[in-house]
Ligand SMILES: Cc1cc2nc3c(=O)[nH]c(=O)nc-3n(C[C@H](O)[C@H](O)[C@H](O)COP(=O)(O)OP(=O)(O)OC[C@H]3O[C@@H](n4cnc5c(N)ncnc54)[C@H](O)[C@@H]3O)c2cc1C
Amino acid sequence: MSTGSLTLIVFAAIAAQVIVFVLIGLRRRKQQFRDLESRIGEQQGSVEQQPVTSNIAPIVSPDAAEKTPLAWQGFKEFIVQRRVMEAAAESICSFYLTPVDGQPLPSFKPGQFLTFKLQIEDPTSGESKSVVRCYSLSDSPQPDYYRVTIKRATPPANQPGAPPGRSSNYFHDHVQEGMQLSVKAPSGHFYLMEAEPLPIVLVGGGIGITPMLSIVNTLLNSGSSREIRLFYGVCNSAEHAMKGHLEKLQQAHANFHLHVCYSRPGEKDEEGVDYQHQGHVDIRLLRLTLQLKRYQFYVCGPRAMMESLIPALEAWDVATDDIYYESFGPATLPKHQKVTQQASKPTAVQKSITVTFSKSGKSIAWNPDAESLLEFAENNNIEVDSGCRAGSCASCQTALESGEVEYSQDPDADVEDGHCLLCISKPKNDLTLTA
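Form predicted alone: give me this chain's structure on its own.
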């Protein structure tokens, strides 16, 4: 056998071995790919079979969570980039806020609020005092700005001598473009349950429209196909906030239905054009308008509306788990407040509890019907600073000299040792507070 023939045989053998190894490798890769497909299919099948749980916050994937900036601690400085009047009477103004440090903003749940720390001059003493107030976010989450929309609070018609709202008038009269404000990260337990695909009914009374705007903008901007019905109760066109914006949304989105109620229409206000219903948003209007099917209800408004509408919805056999609500200002909703979280199981209350306010020099028997220590203090003419009334801003934080409290929900704010938040707590036993 010649040298050339031997060389060819060697090369052929080597080539055959290479081909065999390649074929084996390809077969292994193919089997691995099939195994991977099988595992993915099993995982998808198990996910699809899991029941949908209502009343939970939206689930965020790990990748999305990594891309979302974390909320900051305490107060952070923001610049007022823009202010825009939103009603003909110029009693409602939107403030667009951007962070001084220029960092991307953490997202929030539509319906939540911002907490502001303002330095406002006391009209009596002339001294500047720190005032903490909360205002609902009124737009969908944006990476570079937050928006709040604030109505100037004037004295009630039946109390013309009462002082106007300190913080709302401060915003309208003193907060200008370019000014810096101290702001806490978005918080609050009233927000859209995005995981539940039910049609939703939004009811906003007066400036209670602001969290509803955030919910509507978020859903429609995301392309949601959920049926959305917004009932907006307001005095007349002079105080009708964002009228043009809401009308454009209704024209552009077939799943969005707008129902505007004027309680006292002006001479030039035209029914069917400026508003659809005369009067207030009440259970009669809802029953005449809504179909007989299950809805999620979100309600925000003044005390009179809340105290009539929420019990009426329950009497209409709307499930408690389908009603979400928030009052604004000093309005709480006694005996109907729905607890979204439980810090601990309520303990047995002793027959008689005394709450002592050492600064005020008052010792008062606890009223079990009181919704919180804050409400109890206010009902007994004891002045206590308060803001959010939801355990988020810590402005009602008060030192505990003795005794214990229990919370109706977990506080969002950081509570100092030896202190409690009056707005979401009740006494467990005899209590002494520094208020």
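Got the form predicted alone; any chance of the form predicted together with this ligand too?
Chain only, nothing else included.
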């Protein structure tokens, strides 16, 4: 064999090897690409199973999407150290709580709430039932106690024969000094933004004054020089909570301005002394009173007030980032665009939606008149846990196996992935819930 043909054979062998390596490489890349494609496909498949909460914004503070770890898990025992009546009509009572285990008390953010689990006897069956309710912390963080301030819930004016509120009346009538209560750690996304020291407007309607008290006490105790304006809307002096305390604060702090509105002043209530304005806290009053400058607004009150005031503030061109609000019950509140969990495309209008409760083995046509999935489940005798019915306590959190839900207000509780809060959601399309 000549040298030329030998060289040719060697080159051919090398070229063949290179081709084999290239082919093997290409095949591997192709396999990797297929694996990647199928992984993405699986992820997309599971994303579709997640609850889609369109336009989720905090109720709340800009960092609401962040899940802050709780100071303790589950319920912990507290002892009631003191009870103090806070209004002339004796319809509002504060409860001072200290931990039974004597451990140091974790701090909280002013505006946050505690969740209580009470065992209350059902008046009809006589059985003890567990009742979960949330109550805002009403004082600044203290080293030795938490304080909540609770208003007795009476039957609605148009249904005087209805039963009175279970938890609030239990607190007023049965929770005495020395008694133990089961309490979840402070939580909630509605709290004072301390980092940005803008002038601040607090609006508390009725018992919605409680988180505002915590914010005012915290700011003034810390010597803050921020301009603080508190608008407190209440019926009259009989229901006026912590009247003396608030008036003393106003006298002591030039930066604290109190604007009390009585909707139905009593005979002895004096304008300019007991209250400053007659009527409700509304956008007209805010526009007349506030200067033209940037304020941070914190609002908490009854449903009607929330549903009118929040959109009115937005219509007045207050930046949504400067409005923080909390609702003590279900309300239909504007959903901000600040934090969007999974932006969902508008779904085609469906004629009928089927809700499947997989554990109960029931598939039922959704009733568009139902306020929420929780009410719908209860009306169809599906057993689901509930507590606050306002998206705060997470008792009604349920796994969503397929489909999407839409919230009527932003959840205050941290919702686990693949779950939804039944009390403030409605189905967007066919759903399967683990219930």
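The structure presented is a predicted model; accordingly, all values stated were derived computationally and were not measured. The term rigid core refers to the maximal set of C-alpha atoms that superpose within 1.5 Å between the two forms. Positions refer to the first chain, counted from 1.
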In Å, how large is the CA movement of residue 394 between these two forms relative to the superposed rigid core? 3.0
